[in-house]
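Take a look at this single chain, the form predicted alone, given in structure tokens.
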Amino acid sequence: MQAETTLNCDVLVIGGGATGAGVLFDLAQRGLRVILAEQNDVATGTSGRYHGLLHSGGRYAVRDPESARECIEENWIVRRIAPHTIEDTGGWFAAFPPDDPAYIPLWLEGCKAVGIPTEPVPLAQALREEPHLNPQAYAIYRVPDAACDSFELIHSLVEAAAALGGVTLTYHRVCAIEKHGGKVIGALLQNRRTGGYVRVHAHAIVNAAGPWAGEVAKLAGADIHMTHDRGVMVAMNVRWVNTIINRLATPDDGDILVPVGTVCVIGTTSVVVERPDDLDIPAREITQMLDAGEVMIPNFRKARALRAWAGVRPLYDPPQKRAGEAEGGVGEDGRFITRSFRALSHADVGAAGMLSIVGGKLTTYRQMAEKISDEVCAYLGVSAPCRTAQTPLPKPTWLGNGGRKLHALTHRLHQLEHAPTHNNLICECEIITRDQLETAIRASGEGVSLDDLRRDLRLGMGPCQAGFCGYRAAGVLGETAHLPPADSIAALATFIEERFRGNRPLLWGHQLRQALLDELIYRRALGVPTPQPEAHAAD
């Protein structure tokens, strides 16, 4: 096949998430030239769709110490280089009546063994920092948890390692994988766009693509054996607390709270499914979600349940496992599976040059990086270190006045209140102005899409779902991009159905009442079409 475009780098990243991203940085920093490829937006994988939560690592410290281990490692480094993605909420580790209290002494020790600190929190004190949370609640100890926003620290790299020439190439997807001799010289891909096809040589492969690792691997002839683990979550209209809250048990469903924004986000379930785009949400974990939450929150089913969605885990799960890890068929809990990470070398199928990180969390994106990055340097021959931990990653440009646009709507707000003259406010629940929406638009450039847009500004992610900012956005997006009529309405069309996702097992009472409203808004204010169901390809 003939490719309209060819172009030459060391090193070919395959998989816009955080890991992906972190590789391509650390690469580019240690003087490589590298090109990252991702079949759709960064940070639409795995990596943008989980609850936001930087782990302490107080959630693996009993039954997977190897990842209690490494998260808290990341955690104090991802701080330190990136804070401007972190809101520093703190988290608790809280015991509730259903919870069993012999599992408090484990975990203590756990923590202790792993180096997680944890402190005591009397009853009286958390009621008064969260009063919200339930009263009977009879042993809390705080951690260092934090929430993180995925999108802006991939983009934060990804801008980073432009500086020092990496390039990233959104929406082109991996075809083909071109060996010769036993070694990888590159791949073939396809500009999901346009439909063109860009050739690139490159004289190593870092296969980064998360749940789709395993189909990259068989590209080049490798079988990586993964798990994928479906994972539902559910954001609420109303920030119920401060702080995240974990229930200090073993692992199950819905016990994580985590406050994100204006809003905040109850995860999650863990369900093994075959392919690694499988992100149906059942309505029975939904009830999951809340139920779990009322545990933690009385009358938590009270407020408004705003959308769910799902992510699924990329999990490593070879044939020989490790003493307790189970076998993670279809519809199993992989919670038993490792959250620790791999780093795999191709070369016995005749595809040296290619590496696989596999496994892993957000949290320990760098980890994962530096890894798979040290293996990609002895196999070329290069002798820099990694200079990662040290190095304090820049602020999003697209942004504009200094980032932070998730962590400090207070800010925002008063700029909006203060200056000279009231700029149009596209967005009012996450307080995004008509400047800093065209901003992002010229600077993703061509094709960019409303959905892209919600993940670099919150766009539509506050309390109304994008009710009331959709259109507007539509608008500023046509006129901006200089785009047909039509155009636009297929852009919002395509956003709203993204929106939409997920809101029928929600709906119920004022709940549906107000999803309702929004959807009149669109479909009969504003002739977006319904869109047609869609079927998997192996339904």
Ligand SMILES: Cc1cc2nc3c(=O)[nH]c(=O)nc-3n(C[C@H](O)[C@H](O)[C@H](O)COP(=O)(O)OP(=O)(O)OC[C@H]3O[C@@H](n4cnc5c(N)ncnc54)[C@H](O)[C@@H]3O)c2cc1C
The other form holds:
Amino acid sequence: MQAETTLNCDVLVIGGGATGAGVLFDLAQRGLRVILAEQNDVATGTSGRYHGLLHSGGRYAVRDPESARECIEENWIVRRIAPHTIEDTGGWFAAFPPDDPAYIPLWLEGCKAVGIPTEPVPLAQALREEPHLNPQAYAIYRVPDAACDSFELIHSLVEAAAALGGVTLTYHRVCAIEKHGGKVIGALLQNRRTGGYVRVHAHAIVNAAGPWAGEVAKLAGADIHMTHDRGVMVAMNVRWVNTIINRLATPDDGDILVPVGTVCVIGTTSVVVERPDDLDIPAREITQMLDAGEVMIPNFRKARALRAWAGVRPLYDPPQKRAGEAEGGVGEDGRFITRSFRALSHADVGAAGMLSIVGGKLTTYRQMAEKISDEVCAYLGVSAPCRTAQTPLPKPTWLGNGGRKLHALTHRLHQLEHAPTHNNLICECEIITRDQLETAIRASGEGVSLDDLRRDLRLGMGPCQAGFCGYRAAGVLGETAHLPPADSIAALATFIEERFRGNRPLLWGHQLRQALLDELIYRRALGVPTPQPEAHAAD
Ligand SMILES: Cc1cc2nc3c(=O)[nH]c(=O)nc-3n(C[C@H](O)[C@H](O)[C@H](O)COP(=O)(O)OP(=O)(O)OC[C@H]3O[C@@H](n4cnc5c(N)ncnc54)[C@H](O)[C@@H]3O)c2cc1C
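Taking the form predicted alone as the starting point, write out the structure of the form predicted together with the named molecule.
In what comes next, the whole complex appears, and the chain from above leads the way.
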């Protein structure tokens, strides 16, 4: 294949999730020339579709102590190096009827063994702190869980790497890996916006493609046994709790409630699916989530279910590990598979220098990056040590508000009241001003979509789900990026359709009314067309 452009680097990283961005920064900090290729925008894979929890490790303390230990180690580090991405909600593990009391001593022992601090919370105090909690809770322990904004974390990593010369190529899909003499020498990337090709010469390649790691490994002739484990989450329009609530029971469906900004998110299910992009949301999984919410918060389902989405866990499931265990077949529960991670070399298939990092959690992204970067450096004969655990990450510079996004709604309100200029509101739910939107559009460069801006600013992620801000944002995008009117309308049509996908499984009650209103605004009043299927190519 003829490439239009050729780039040279020491290491090519494939995948712009938390892991890939972590590797980009780690290697750039060790003085290597690094390029990251991401087939969509950064944080569009599992890292942008997760539950939002910086785990204490409590969830894995009984069944998966290796992962529990990794989580608590990294929890302390991420709090230190990226405090701007964290809302320190704290977390509780709470047992409610019919949870088995026999689990409690096992859990306490497991937490102690891996160093997770636990502190009992008397029920009366718990109800003072969280008045909506089910008063039938019969045991509650505090752990250091927190909420973590993955979009902001990944942007921080990409910016920190860029300051050291690390390059991020978004909308570039790796479509071939080139080998010579038993080792990898580079890859061919397709620019998904122009259709053109870029050849990257690299001395080593890191496959950080999350649930797509098996597919990327195949490009080099390697076989990785990944299990794709889909989980569904539902955002409610009420922040029922200010503390993360986990069921104090063997991990099951819908047993974690995470407060995120103005909403709270109940999740998740765990169903093994065939493909990494199988993001279907069966109605029964929504019902499961709402029923599970009722156990923790009576009347949970009376709030409006705003949006449902799914992500696919990139679980590493080598056949020998599954001996004597249930098979992780399609449709089954993937919870028995470890959440720990592994670094794999592909020298055995004539692809020396290609390494894959698989499994893990978003919470453990930095440790995963350190492990694989150590291996890359050993292969390249580089002795620079990892310094990411000691280096604070910058706040993304172009987000305004001193780098803070929406978790601090109050910051945005403050700015709105005191900003001297040009600060009219575009998105009321998430308090995004015209100024912020224009800054983000300019910083993102050519081809930025409204969905990219959603991830950057939380545009359209509040209760109206873009009903009132979508058309304004499309206008600002058109003006700022000098788009022809037809392109602005196409951008709006694609965005509205994307927002509607997350509402479709939730069309009853108030949400149905909101959807009908949106339909009237967009299709009837504004005449926005339904986008052509190819407009979804980057989803
Ligand atoms: C439902 C659910 C809930 C979860 N909740 C939590 C939680 O609360 N806390 C927690 O710590 N973890 C959680 N996790 C796990 C966590 O989200 C993942 O472990 C983590 O995000 C994986 O990050 P990653 O960078 O490895 O993969 P990803 O984020 O998926 O990134 C991989 C990237 O590779 C790109 N890519 C693939 N193929 C190519 C190619 N050929 N060329 C270029 N790019 C390519 C993809 O587009 C993607 O962006 C959850 C996961 C799920 C599914």
